[in-house]
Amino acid sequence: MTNAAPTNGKIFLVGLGPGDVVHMTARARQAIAESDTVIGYSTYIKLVKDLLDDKEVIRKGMTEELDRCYEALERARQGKTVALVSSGDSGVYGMAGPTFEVLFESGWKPGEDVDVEVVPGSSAINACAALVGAPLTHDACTISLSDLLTPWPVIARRLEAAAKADFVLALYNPKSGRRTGQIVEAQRLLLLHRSPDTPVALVKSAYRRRQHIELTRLERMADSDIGMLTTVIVGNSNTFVRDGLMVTPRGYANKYSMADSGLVVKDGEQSGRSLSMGLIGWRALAAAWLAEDEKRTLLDAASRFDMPFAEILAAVSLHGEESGCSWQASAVDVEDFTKAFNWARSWNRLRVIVRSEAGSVVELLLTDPDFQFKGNWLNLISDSAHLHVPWNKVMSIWVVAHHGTVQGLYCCDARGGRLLNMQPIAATIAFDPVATAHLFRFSAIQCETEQEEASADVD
C-alpha cells in the first residue's frame, strides 16, 4: 500500500462586490461553495453568512488582516482550500496584496506548495458611480485618506498630484472615530485646484441595508455626515449634476457638435483620429496661435495652453518656421551647457531672471558677470551680487529669438517650468541656427507623425 500525494491546498482571494450577494459574481460565489474554510471580517462574514452552509469559518477584527493571512496559509498548507474574502475587489485596498506580501515572506514561490487564484468583485468606486450616475466616464483614481499605514505627506502629494491633474476621485477610509481631520485637509488641497461648486458624491454603505447617497459641492464636503462605510466621488472640471445624476462627459463635444442630422464632425477633426489637438498636434496649433497675433508671448503660450514653457518652445523650434511664427527656439546638447554660458559671458552685461520653487522672481542687471560651476550649484557672481542656482536642476538650456534677435538663454527644470534665464543688455545678437552651431550644437527635437494603422479607439 502506498502513500497518496499530498494534495496542494488552495487560497482564493474573493471580492464580494459592494456588499449585496446578487452582485457578487458567480466565480466569487461558486469559490466560497469550493471552500473548506472562510475567512475574514466578520462584517464581510454576514454579507456572505448565506453561502456558509457547514464550512469552517474564521472572524477576524478591521486591525487583523495580517492575521487573516497567516490563517489562510496556515489552512492551506494543511490541504484545505480557503476563501479570504474582502469587501469589493480583493486587489484595491483588499486582502489580496498583504497575502502575496506573507506568502513570498514564508518562502513561497506560484505554483508550489499552495495554489493561489484572485477572484475579482466590484469596488467601491464602481458600485458608488453606479448609484449616482456615471461618474467615471474618463480618467479616474482612487485614493485612501488613512494613514494608519501611509504617511500623510505622500497622501497630501497624491491629493494635490491629482487634483491638479483634474482626475474624477474617489475617496477611500475619508473619516473614522478617530481620523477626523483627514477629509478636511483633503478638502483643503483638493480647493487649491478646484473650483468651489466642484460636484461630489457622498455614498455610504452602497447597496447595503443602511444605503445612503447625498450629492454635494466641494466646499461643504467636510461639513457632510462622513464615515468609514462613506466613499466619496469628486468630478473634475466637467462634471455635472442634472436631475439627481452626477455626469462626466466623455469628450465627444471635443470633436463633434450636435445638428438636426445628428453628430457633425467639427472643422480641423477626423472621426477615428487623434484630435487637433492630440499628441501630435498641439505644438503646430501652439505655434500657429502665437503666429496669428503679433503680440502674443511665449508666456501667453504657456497660460493659452496649459503647458510647462519648455513645451512652448519645443512647439516654436518645431513648428515656428513653418506657421509664419516669429518667434524661434533652439535647445542646446546638455553636453554644451557649459559652452552656452560661456557665450552669455561675452555678452558683458546682462539681465539675470531667477525664479524660485514658490513662484518669487529675481532679477538682477550684471556686468561682466563671472559664471562659477561648484558641485551642483552654479555660483552668478559679480562686483554687487552672488546669486546661487541649483545646476543639478537644469534639464534643458534654450537659446530663444524674436525677430531673428537673441533674446536670451532659458533654462528649464524638469518639468519644462522656467528656473532661470539670461538676456543681453544693449547688444543686439543676431540668430542664425546653422552659424550658430561653431559656438555649441543644437539638440534634436523629437516629433514623430501619426501612423496609418489599425486602432482599437473608439470616438
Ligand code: SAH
Contents of the next structure:
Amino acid sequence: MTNAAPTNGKIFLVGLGPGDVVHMTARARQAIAESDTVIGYSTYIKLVKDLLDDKEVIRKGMTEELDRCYEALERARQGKTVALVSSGDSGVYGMAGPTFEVLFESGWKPGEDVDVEVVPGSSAINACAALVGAPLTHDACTISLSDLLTPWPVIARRLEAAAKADFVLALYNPKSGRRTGQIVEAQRLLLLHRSPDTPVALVKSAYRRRQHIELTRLERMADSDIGMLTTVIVGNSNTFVRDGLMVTPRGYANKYSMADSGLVVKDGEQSGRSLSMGLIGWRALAAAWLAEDEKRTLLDAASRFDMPFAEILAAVSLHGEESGCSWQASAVDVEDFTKAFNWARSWNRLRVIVRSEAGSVVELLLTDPDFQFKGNWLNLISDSAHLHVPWNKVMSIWVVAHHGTVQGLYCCDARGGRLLNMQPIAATIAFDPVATAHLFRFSAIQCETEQEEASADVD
Ligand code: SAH
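In place of the form predicted on its own, output the structure of the form predicted in complex with the named molecule.
Shown next: the complete complex, the earlier chain at its head.
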C-alpha cells in the first residue's frame, strides 16, 4: 500500500466462547482490553461490557457481517487496534473467514500495514458436548444446516457422507423461524445410514441464561423444540446414554473384540500379541474370522467388517493360509485380463453376474461365450445375449477358490465392489496356486509387516 499508516494497526478476531464470561479465555479479554474499537453483535458485546470503558463500540445486526469487516479494516488502516468479536470460535461459522477475504481483496498481505491475530474460543460443539457428558470422544464433524450461503445439495451430501462414515455430528444453525424443513430433511438422510435409536442431544443456549438440554433419539429428533440457539449432537453407532450422560467410547474395540466374536487365537499363531483391528492388523483378523466357521462366506466377512469385497479378498490372499481359512484368493495382474477371460471361457459353461451402479443384477448362463474388448467395453456375446460391461471400471481381478476348487473370477471396481464375476457351472477347476501362477502374473498386494504402536494414540 502506498499510504500505509506509520504504526501498524491490528485486527483481533476474537472468539468469546459460548456465552458465559467464565468460559472466555484470558487472551480474549486481554485482546478486548487492548483494543480501541470493539465491533460485534450486541448480545456478545454485552459479555465484555466491564472492559469497554471509553472504547468505541460498533454494534451490528446479524446480517451486516461484511460491513463489520470493512469497518474493522478501515480503522486498522488508521493505525487503530480493533476487536471483531464472535460467539464461540471466530473461525467456526464466524467472522474470521470473511475478514481474511475482505483483507485479501483489498490487497493486504500478512506482515504489512495491518496485523491480524485470531484468538481461539470454545465453539458450540465443545461447550454443548461438555454439558451432556462426553459425546465427542471419537471422530466428529460439524455441519451447518443453514442454506442461505450454501446450496442444499452440498449440505445433503455432507450429511449423508458423515452418517455413512459413522461420524459423531454437531449440527449448527439447525432451525430458524423461516428455515424449519432442514432439520426434518437432515433427520431423514441420517436415518438412511444410522439406527433410529442413535442418541441425540439438543443443547440450547449453552452457558447462557435460558440454557436447555434434552436427550432424545434420532427418530424423535425433529419432534423436539429446536431453534436458532440450539446445537444438535448426533452420536455414532457406539454412543450410549447412561444416567443422563451421553458418552461415545474412545474406540471401537468392543465391537470387534476377540471375546465378542468368539475368536480364539491358537497357541503360537500370533506369539506375544493379539490381533489388531488397525490398518495393518485388521486383515489378519478378517481372515481368522472366516477360518473360525466353515459356513462363513466372503460376503459375510464384507458385511461383518463393513469393508468392500475386494478388501476381504486381499485379507484372504494375505492371511488366509496362515489362519487355516478354507477360502483362497489371488489377485491377477490386470494386464493379464485377456488371459483371464480366455481361461474362464475354457470352463465352457459359465454363470456370469454383472452388477450395475444402480443396483440391478444381471445373471446369465452362457455356453462358450465370446469375449470381445472394444474400447472401454467388454462385450460378452452368446447366441442368447449381448452384455456390455464398462471395462475401464475394472480395477482388480481375482481368482477365488474354496477348499482348493475355483469358485470363479471376480472383477472389482475402484471402490472394491463386485462389478462382474464368472463362475464355472459344470466343470470342477482345481485351484493349484503353482499351476495358476504359470497362467497369470499375480499382482503383489501391499502389506506392511510392522505392527502399529498400540499405545501411540492414547492421550
Ligand atoms: N462461531 C460460533 C458458531 C456460530 S453459528 C461457535 O463457534 O460456536 C451459530 C450456531 O452456533 C447456532 O445456530 C447454534 O447452532 C450454535 N451455537 C452458538 N452458540 C451456542 C450456544 N451457546 N449454545 C448452543 N448452540 C450454540
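These numbers come from a predicted model, not from an experiment. We call the rigid core the largest set of C-alpha positions that still match within 1.5 Å between the two forms. Positions refer to the first chain, counted from 1.
- Core-superposed comparison between these two forms: CA of residue 94 displaced by less than 2 Å.
- Shown in the overlay between these two forms, fitted on the rigid core, is a CA shift at residue 324 of 2 Å or greater.
- In this overlay on the rigid core, residue 167 has a C-alpha that sits less than 2 Å away from its partner position between these two forms.
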